[in-house]
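Below, in structure tokens: the form predicted alone, a single chain.
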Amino acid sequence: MRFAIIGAGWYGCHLATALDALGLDVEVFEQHNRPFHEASGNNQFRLHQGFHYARHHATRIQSREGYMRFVERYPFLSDSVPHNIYAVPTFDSSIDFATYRLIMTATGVDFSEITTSPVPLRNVSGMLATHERVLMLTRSREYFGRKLSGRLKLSHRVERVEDRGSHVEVDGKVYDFVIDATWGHFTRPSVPVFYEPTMLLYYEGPRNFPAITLVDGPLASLYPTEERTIYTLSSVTHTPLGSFATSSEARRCLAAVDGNLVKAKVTAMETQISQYFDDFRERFRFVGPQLSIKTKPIGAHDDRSCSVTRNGRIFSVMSGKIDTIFTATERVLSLLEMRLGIEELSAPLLRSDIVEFTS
């Protein structure tokens, strides 16, 4: 059985290695000259446990379980964050600290409540310290490049996918199934979505500085990268550059980014984080912007959970978090079993297996 996967991000590469381990024939098509070039390589490099998602239960649960599975499956592709702090602002959070703490307790994730932190924060009503990890991007590119050697088709932009009923053709080549792992940039997702171009900011700062995440609502976070003196600064308010109905519109927005917009975002994000961390500008130096596009479901419920849909022989994967790659794999296999007719197998007749006993 032959699979074509479009997109060599985290989901495309993990799905490819999982299907290959099952003895299936897989090829991965990536339009750029390296894997993890778009959203998978342009994000906050955070391996979540669910603390970001106080407003969506399914996302928290998938993140919690995916975190443990990711560390077990890929222990060498992430590293620990020495100090990781979630702080609830006194005035600007959409929920109070007691509610946030209760939600996380009910989710079953490990944390400790702290009254002091390595970073002097102000205007916060409570803090949690917890374990999260940073993704090792360079190492991940190298690992999947070796693991998928010969099956990773770089610099190949897929132009045409045609479902013929008995098979599917990708640029004229025959496969049994196709998995679209482009987050709706190739085929339109089955759920209503919008495309959000984003700008995170890279900063240089002290080695092994604590990660700081302000929750929950239109707030900011500072998180380390694989290079422990480089950090990303993000803002729920200022990181998005717009909301668009199509991928092409979002790409045009990114192409129009100029120096004036970058300067405006630097000022806005630094002002925001400085409301809680006075010394930010003294301890961190702006290095450059990071541009990407997120595909998000329409709605105010903060849903970033994983979903997989199938239309004929074409699967489409949607998720907002790297740690749900295992959920995606399981759902692809489940839908594949249904497609192959597993649900049509005859039901066992228990009565025929009962040995009759005559007294």
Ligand SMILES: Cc1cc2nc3c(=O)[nH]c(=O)nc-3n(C[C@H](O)[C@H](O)[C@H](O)COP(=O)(O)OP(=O)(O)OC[C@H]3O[C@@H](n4cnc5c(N)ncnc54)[C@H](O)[C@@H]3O)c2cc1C
The other form holds:
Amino acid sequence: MRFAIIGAGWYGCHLATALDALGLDVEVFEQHNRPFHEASGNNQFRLHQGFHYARHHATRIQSREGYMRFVERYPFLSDSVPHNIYAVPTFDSSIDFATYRLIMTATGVDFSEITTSPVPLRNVSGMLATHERVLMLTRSREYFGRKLSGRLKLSHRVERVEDRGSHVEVDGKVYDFVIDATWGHFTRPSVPVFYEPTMLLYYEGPRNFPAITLVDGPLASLYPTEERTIYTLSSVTHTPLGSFATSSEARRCLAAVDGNLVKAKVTAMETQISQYFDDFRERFRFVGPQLSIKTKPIGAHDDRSCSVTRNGRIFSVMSGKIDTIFTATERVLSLLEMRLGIEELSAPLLRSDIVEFTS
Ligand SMILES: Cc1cc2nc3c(=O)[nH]c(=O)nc-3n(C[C@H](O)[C@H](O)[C@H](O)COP(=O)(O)OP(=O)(O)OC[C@H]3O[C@@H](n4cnc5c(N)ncnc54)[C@H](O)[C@@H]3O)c2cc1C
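Can I have the other form now, the form predicted in complex with the named molecule, not the form predicted alone?
All chains and molecules follow, beginning with the one already shown.
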């Protein structure tokens, strides 16, 4: 069975290796000249366990499971974070600390409550120390580049996909199935979405400084990267650059980012984090912006779960976060199996299985 996958981000690459391991024939098309060039290479690199999503049950559960599976399947593609702190601000959080802690206890994720943090934080009413990890970008790129060598078609932007009933054509080449793993940039996902261009800020700071995530609501976080003196600063309020109905509008917005906007974002995000962490400006030095695009489901909820749909021979993946790559694989496999129509299965005849007993 031949599969074409469009997009060499986390989803396309993981799906390709998973299908390959099952003996299926896979080719991955990527418009850039390397994998992980868009969202998968430009994000906060947090291997989520669920602590970020106090307001969405399914997202927390997918993260909790995905985290365990990720660490087992790719132990060399994430690293531990020496101190990984989630702090609930006293005045600005959407929920209070006791509620937050209760939700995380009910989620079944491992944490400990701490009363003092390795860095002095102010205006917070409670803190959890967690085991969330950091994703290793350079290694992931290298690993999948090697693993998919020969099957990764780089610098190939897919223009046309046509379902012919008995097969599907990708730019004229014949496959049995195609998987759109572009996070909604080739075709729109079946769930209603919008496109959010984003700006995170890269900072240089002390080696092995704690990860600090303020929850829950329009708050900020500082997270390490694979390079132990480089961090990303993100802000729910200041990171989004707009909200657009189409991918091309979002791309135009990113292309228009200039030095003045970056300067304004630096001021806004530094001011925000300094409300909780006094000497941020003394300890960290801005090195540059990180630009990316999020594809988000429409709605005020905090849903970041993953879903996959199939229309004929075309699968469409709506990514959650990176930990949900396993959910996507399972969904693709079950949708494939569902092609064996229910009407082809025999009618239930349990009675014939019951052993006759004569006394
Ligand atoms: C600012 C920000 C912070 C985030 N932080 C985190 C985090 O800390 N942890 C986490 O788990 N998740 C995080 N995410 C989400 C995470 O980045 C995404 O869930 C994930 O990267 C999506 O992977 P993907 O493979 O679906 O998409 P992508 O990585 O975007 O890959 C899609 C690929 O498709 C290619 N493509 C598109 N159109 C075509 C075409 N026509 N032909 C060929 N190729 C094409 C693109 O070039 C791209 O390489 C964050 C996202 C953003 C934007």
